[in-house]
Amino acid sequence: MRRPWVIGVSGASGTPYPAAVLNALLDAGEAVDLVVSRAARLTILDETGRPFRDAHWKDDLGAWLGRDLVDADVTYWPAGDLAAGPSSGSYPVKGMVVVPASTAACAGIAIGLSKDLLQRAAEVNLKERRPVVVVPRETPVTRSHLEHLIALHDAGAVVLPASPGFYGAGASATAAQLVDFVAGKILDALGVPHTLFRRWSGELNAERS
């Protein structure tokens, strides 16, 4: 039985890391269902000149992630179908990651609005206790941002800033290795495998007296 991961973008910027966690997961040879929000696709645009659209979703995610989707187990949902298939606990996933996750994505997650398909999917995968992880990216943030992220933890939901660590690369550290760490990050609390980054061995500090 097919069991994907649902990948949830929302509008916040931060594109770098939803393409980063969805190449890992493609990677590892996972599968993976796809919800980008209306607002999201704007984000696209702005952050990477590309179109994000229902009818060539293929051709513009590929393009987005930069590799061949031929043989990638990707299904997509538009946002607007609230009788798409992860609006169901009935329907079979591992769980799913919100990223990057604006401040009304959060808010709207955490009081159970369900304004759209990301909303709805990520609310029914936290009620049928599947993993969720949330990437919140904005800041500063306000006392109502602070509840409903502790609402989302109460929840069950795993709640992982998008701040990346540097003892990887250290002051020479690329955009796409910080990017990367995130990701993961996002994968370690999935518990997929894999070698985005340079995992902490204590060795370091040694290394570099």
Ligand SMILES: Cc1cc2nc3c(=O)[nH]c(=O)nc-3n(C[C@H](O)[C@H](O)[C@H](O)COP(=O)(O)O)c2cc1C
Second form
Amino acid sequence: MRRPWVIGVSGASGTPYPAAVLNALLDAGEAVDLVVSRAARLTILDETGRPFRDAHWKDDLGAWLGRDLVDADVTYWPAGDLAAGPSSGSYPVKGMVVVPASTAACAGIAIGLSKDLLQRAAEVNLKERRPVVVVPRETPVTRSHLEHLIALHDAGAVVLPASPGFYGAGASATAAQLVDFVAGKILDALGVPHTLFRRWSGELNAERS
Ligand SMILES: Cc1cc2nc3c(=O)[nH]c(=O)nc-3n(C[C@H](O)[C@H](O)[C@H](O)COP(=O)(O)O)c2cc1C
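Cool, the form predicted alone is there; where's the form predicted in complex with this ligand?
Now the complete complex, all chains and molecules, led by this one.
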């Protein structure tokens, strides 16, 4: 039976993060169900210069990810489709990642608002006790943002801020390496093998050279 990961892209800055996660999951042969919020269309347009359209999702996703999707196992569900597969707990999925997670998405999921398919699918995966990874991207944060993250943590989500470490690639790390660090931590949380970053070996970079 097909059991995809649901990837929810909400309207926070950081569109390279979902691109790296989607590419890594597809490279690992995982199936993906994709949901892109209305606001995420603005961040995708702003940060990539490309539109993301329901009617042309495969072309737009392929251009965004820089890959041919012919052999990729990707299903796309419009965010307004509240009857879509991932809106139900009986639809078989492995779990869900919300990347990046806007403060609005964090709040909506934390209080069970289900204002769109992204929020509903996240709530469904929490109630089904499946892995849910939420990747907030906002700084600084208010008390209310923090309270929503605590509520998500208490409901079983892994709260994984888009907060790259520099110890793998060093202080001259490229933006792509920093993005891959966060994407790799997300795949670690899902238990999907990857080679997105060099793991800590117990040796400082200076000792290695
Ligand atoms: C270009 C752009 C960048 C944004 N960046 C962020 C951000 O980094 N973090 C955040 O929480 N919201 C950000 N927002 C605001 C969200 O898009 C807004 O709160 C929206 O309602 C989120 O809706 P969604 O959770 O349904 O995607 C940004 C909006 C725009 C247009």
